[in-house]
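Just one chain follows, in the form predicted on its own, and it is written as structure tokens.
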Amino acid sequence: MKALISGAGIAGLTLAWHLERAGWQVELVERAGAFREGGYMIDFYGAGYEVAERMGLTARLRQLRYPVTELGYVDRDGRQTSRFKLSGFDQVVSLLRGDLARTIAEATAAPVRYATTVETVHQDGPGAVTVGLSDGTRHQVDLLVGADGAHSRVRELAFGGPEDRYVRYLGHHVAACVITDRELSERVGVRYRMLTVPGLMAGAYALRHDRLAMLFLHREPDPALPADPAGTLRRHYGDLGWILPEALPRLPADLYYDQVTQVEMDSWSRGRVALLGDACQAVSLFAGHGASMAMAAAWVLADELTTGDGDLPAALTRYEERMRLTIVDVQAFGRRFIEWMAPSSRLRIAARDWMLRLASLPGADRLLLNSLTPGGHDLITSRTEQLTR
């Protein structure tokens, strides 16, 4: 059997390891010149991290982790203003999403094509899918893949339509950034620091080697991207004080900067065309876990290839029901969390910190960690097992 993955992302790979494993001929194209580095800061645990332990890559995931000791806001001045120590929580880990990336790529076979994109998909009968790249080579494949995120270009090309039709747009702008300074990462220290007033977010943590690991939020009711992303971060933050006078200048060149988003389909397959990760399942950053949803999803539906009858279509049927209602749960609690995560008014950003403050009292730490999680921390971890049973 032959497949073709568009996208060497998280999902991507994972699904690609699992395949060659089960003697599938397996290639990925991805749209970017070369691997992505960095990205932001992720808590990795529940589905995703079972994945990662039974495809033997948890030590080496855990030589890569940051000891996040405390969740903290500042105000203007950088003075704390609440706090959340994240002690006794070792069963989360915390790296960068392009660590988790390369490590699964690291341990994965199969080629990647880079600067190379789907653009055409032809369903050849019930046998076979032809499809055409854009260095103009043309591949008939049992099975392609879109794991090309929340812009799917195979979703575009398969299931046709507007993009927003299927992306809901959360009202938010991201960005992320990794940036070298010395002193910066000095001040910031081993503890994830947020500023915030309403509308706006600034987080930062310290990475080794001298950087800082940069994440910024904020409210923007035109979804459109602005041509000068690192301007725009300039002009809504610069004023805020903290560290971001310092740490604007730096800004870098591959700066991430895309909508807060989420996707909603009836359907996420057609024939022989599968969509996987960010392209059908996107829960947003507000949720948090997509990297743990994506490596768990890619898990089933490399389940259900492998080990069913052969029949295609219905694995993919099977892959779709077995993850259908997790990815709608966390997708909620996503929506949900937008006040927590961006507060819009002041008096929203009081009551976060008065919680905060609240859970240092003794045992209040589980009750809050359950209030940050989709279904709750003990809820996720325990749906492990049925996703992949």
Ligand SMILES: Cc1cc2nc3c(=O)[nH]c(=O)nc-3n(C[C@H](O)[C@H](O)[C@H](O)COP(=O)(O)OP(=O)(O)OC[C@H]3O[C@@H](n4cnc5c(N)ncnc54)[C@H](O)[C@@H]3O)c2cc1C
Contents of the next structure:
Amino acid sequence: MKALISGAGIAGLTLAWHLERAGWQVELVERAGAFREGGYMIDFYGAGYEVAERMGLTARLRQLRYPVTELGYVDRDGRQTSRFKLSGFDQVVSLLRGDLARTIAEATAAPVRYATTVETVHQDGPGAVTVGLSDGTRHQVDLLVGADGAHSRVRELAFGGPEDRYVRYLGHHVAACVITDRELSERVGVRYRMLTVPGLMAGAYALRHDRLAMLFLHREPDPALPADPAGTLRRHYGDLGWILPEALPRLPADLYYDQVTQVEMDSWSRGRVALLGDACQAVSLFAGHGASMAMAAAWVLADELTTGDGDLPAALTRYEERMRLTIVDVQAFGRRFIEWMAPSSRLRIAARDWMLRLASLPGADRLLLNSLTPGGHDLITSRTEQLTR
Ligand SMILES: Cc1cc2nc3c(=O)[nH]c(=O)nc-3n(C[C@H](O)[C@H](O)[C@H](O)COP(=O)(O)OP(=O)(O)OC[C@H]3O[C@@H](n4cnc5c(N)ncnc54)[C@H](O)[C@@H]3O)c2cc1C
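With the form predicted on its own in hand, show me what the form predicted together with this ligand looks like.
Next comes the full complex, and the chain you just saw is listed first.
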């Protein structure tokens, strides 16, 4: 069987890993000109972590992880207003998105065509799909997978309609980058530091090699992205104090900037075209589960494709049925978390600080951890395991 996967990110690479081990011929196309390093810090745990364990990747991920021992808020002068010790949270692996993707990529033999996108999709009857790529080549495959993120091109080509049919805007823009600056990195240290004022949040965490991971989140009623993202950040955050006056002039050219969205669709496949990861199930950074859910979904899709009776559209339907309820739960959790991560008023900021102080009491950290993990643990039971139980 032949599969073409658009998007060499977390979901696409994980699917390639599993399909090639089941004897499929797999190729990936990736819009970026080269492998995408760095990005932003993610917390990785739950069902996706279990998939990584089954793939034999967790030893490497634990080498790459960052020891986030404390989460705390500061004021404009950098003085701590509240904090929460994360010592009991060993099952959460904090690492750069690029390091997770690199670890999967290094274990995956499938070739990746960089600087290439899917341009045309034709389903020529029940047996195959013909895909035209931006490099002028055409490919006939059994399955095309759109694992090309929340703004998926495959979704646009195979499902049609404007993006806002599928994308729920959560009222915020997000930006992230890694900057190199020894002094700032030492000032922040290996603890997650955040500054919030109503509608604005800036976060920082020191990385190895004098680097600093930065995250910016701001309330924005207009989903349209600005022409000058770096200028927009300087305008919003320039007067907030803390490390921002030094950090903002150093924003790199590869600054990540996007809307915060969730993707909701009636169906995740059309014939022999399937969507995977953020393309069909984005939960948003508020849910803190997207990478984990992307890996879980890739594993479930591979399980259905490789252990069924060969009826591909039926396998795609079962994949969606197994994933959908968990995704709906995680998305709802993410929407509830908006006010916690990006409080809209001073009162809510004060309430959040009090919650953190209470959560620091003995035993309360477990309750907080449980409230941060909205299910998905039984996703990773294969069809074969289900049958032999
Ligand atoms: C700031 C931030 C913080 C986050 N924090 C967390 C967290 O703590 N925990 C967590 O689990 N998740 C987190 N997430 C979410 C997580 O990063 C995503 O849900 C996850 O990466 C989704 O995987 P994916 O493979 O679907 O998409 P991606 O990993 O984004 O991969 C999509 C790939 O498709 C490529 N692509 C895009 N368009 C095209 C095209 N037209 N043709 C070909 N290729 C294309 C992209 O270049 C990319 O390589 C966070 C997200 C953000 C933005």
